[in-house]
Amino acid sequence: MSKRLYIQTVGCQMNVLDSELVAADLLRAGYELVDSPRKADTILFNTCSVRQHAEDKIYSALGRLKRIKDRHPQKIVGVLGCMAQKDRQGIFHRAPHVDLVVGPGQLGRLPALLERIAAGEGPLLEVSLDRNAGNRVSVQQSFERHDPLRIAETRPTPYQAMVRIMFGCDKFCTYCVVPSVRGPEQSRPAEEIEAEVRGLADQGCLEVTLLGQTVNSYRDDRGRKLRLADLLLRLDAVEGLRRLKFVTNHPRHVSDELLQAVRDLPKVSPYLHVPAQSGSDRILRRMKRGYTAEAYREMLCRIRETIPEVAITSDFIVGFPGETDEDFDRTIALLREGRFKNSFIFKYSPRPKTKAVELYADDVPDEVKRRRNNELLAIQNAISLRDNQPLVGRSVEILVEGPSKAGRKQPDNGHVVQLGGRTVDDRIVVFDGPPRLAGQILAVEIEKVDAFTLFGRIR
């Protein structure tokens, strides 16, 4: 049987990593990756449920695929990830041509499930237990670990990699579906993580980003208790590795020990992503975030006092149920005071199986959400531009990732294209150079900037 595989990924870095690991499993099982669903025998969608738009995108893609499936019924169509865990049988009802629905806790079973589909056993549904369907141990066990050996060919660049250090979430923010679709919080053993990072470094990987839904609540209680700061210390010693990052942080777990590790360990990037979500204490309580705006400001002060050169990014949600103009003004004030390198700003999207849907009416009109979203974006873009301007004329060290988005559209003459990379504090830099520079860490002199990008030339 021909085994040509196409995977489309929507969502966060955790989903991108899941797709990489799935692809690695299937390559080992004899599959070949292709760049189009029309070329594929197996078509997989790895999905996100954090916002309605992400789900709509997948259902739209599934609808377009029906005609292909009708003409080629032997093609296998699968839906993986968070939407699979949330919607379950509902996916088969909306898209009867789907053969396979697999939650994030069953991705390790995928090669065997695809064999069963090919043998005529479909459609198949494999998902984990609901959070309220048993005790914590039984629910946790239903979200099975999936951390196979890494294959460099399945990563966008062999020089960078993401490593999952924990999965699941126990915070239960009222707007968030992640605890339902990713299960209880679980941390991987430090020894296992260290071995994986050493293996990646042996493959030539220079930069590793550690992932977790709340990455700074990592704890390994096997033997001596280890926290994220301890793990960073161990990974900083990995030979060949040049940079370490970690996302996403929760404000309640930004400890002094963690900040000191970022300051003192040479390979750890001075970059922290710490979502605020709102500047209004009333909205933060409704969101069940567990901190006040003043506590968030105090955390920002501790970060900058400990790591003066740090770059901080944040997330904000506008239009949460009950958000008034006064609440929004408080968010504007926090955004202005925060001086974030960048902020990811989202309109509130009601999600099934969340407390916000159960407790609060979605009462902020969409046009108000849109206006507030655009206003915050404009303020943040002005801050980002002002923050980048002092870099003009300075030399920055970047890891060259390869051709930029624009460079990938340029003719490949083997000589000069626009290349892209990132600074140690995660700023995007583009410059002209030969593609062979990919994977090198080098100095670039910045000639101009905008809110999002630094433009430079090789020194």
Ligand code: 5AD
The other form holds:
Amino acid sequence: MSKRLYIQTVGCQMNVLDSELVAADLLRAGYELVDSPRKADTILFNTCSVRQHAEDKIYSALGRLKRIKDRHPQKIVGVLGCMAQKDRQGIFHRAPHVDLVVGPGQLGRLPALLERIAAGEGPLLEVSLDRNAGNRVSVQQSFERHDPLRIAETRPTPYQAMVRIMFGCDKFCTYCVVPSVRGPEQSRPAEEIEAEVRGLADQGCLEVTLLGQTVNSYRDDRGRKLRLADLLLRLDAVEGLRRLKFVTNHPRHVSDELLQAVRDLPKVSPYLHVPAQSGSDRILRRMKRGYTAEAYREMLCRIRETIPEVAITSDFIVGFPGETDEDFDRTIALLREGRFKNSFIFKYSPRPKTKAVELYADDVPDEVKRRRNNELLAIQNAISLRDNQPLVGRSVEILVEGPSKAGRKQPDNGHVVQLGGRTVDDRIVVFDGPPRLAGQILAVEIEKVDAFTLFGRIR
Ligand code: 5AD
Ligand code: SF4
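Alright, leaving the form predicted on its own aside, put up the form predicted together with the named molecule.
And the full complex, kicking off with our chain again.
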């Protein structure tokens, strides 16, 4: 049997990492990667459930595959990740041509599961326990570990890598499906993370982004208690590594020790993603975020006092149930005061099995959600532009990632194309240069900026 694999990923960085690990496993099992479902024998979707829109995208992609599958029944179609864990059997009902449904806690079993399907044993469903289907330990164990050897070929670039430091989430924000589909919060042992980062640095990886749903609640409590600040100290010492980032922070766990570590450790980027979600205390309480707008503001002050050059980014949800114009005005006020480098803004999407769906009607009309979304975006874009402007005329150090989106469309004849890279505080920079500069850290002079991009040239 030929083994050509196509894998499509939607959702957060955790999913991008999961797809990379799955692809690495399958390459080792003799698969090769192809760039379209038509060329593939095995078609996998790694899915997201955080908003309805992400699920709709996958269900319509699955719908489009039906004709291909009818004509080529030997092709294997699999649904992986959060939507698999959430909808389970329901996926076979909605898309009967699917062969395989695998939750985020069973991804390590994929090579074996695909073999069983190829041998005629489908359809197969492998998911973890529901959070209320057993005691904490048995539910935790049902989210199985998957830490295969890392290989550069399946990463977006060989110089950058994500490393998971914790699984799951215990916060249960009322709108969020993550705690139910990704399971209980579990931190990986520090020495295991350190070994993985060393391995990556040995492969030539220059930048590592540590991942966790609430990355700054990381805790390794065996022996001496280690927190994220301690982990950063250990990783900062890894030879060959140049940059360390971590996402996503929860406002309640932004400790002074963590901020001091970001300030003092040379490889740790002065960049913090700390979602606020809302500026209204009433809505924050309904969301069960565990802080007030005032506490969030104080946290921002603490961050800026400790790390003056820091770039802070945030997430906001508009149209949460019961959000009035007054609540929204408070969100606008926080967005303005926050001076975020960037904010991701989402319209509230009711998610099955969450507390918000149980407790509150989705009573903000879509029209109002859209208007609030656009209003926040416009304000944030103006702030982002103002935040980038002082960089004009200055030289910034960037890690060159390779040809930019536009550069990838230009002919690659080894000559100059548009390249893209990132500053240490996660700003995107584009400039002209030869593709062989990919993977280098170099200085670029900024000539022009917009809200999202710095445009520069090599000196
Ligand atoms: N509706 C809209 N946005 C959501 N997010 C999480 N759950 C929902 C939901 N049900 C947003 C939050 C989170 C980001 C990853 O997605 O802002 O920080
Ligand atoms: Fe979802 Fe809240 Fe956990 Fe983030 S902290 S993953 S928003 S439940």
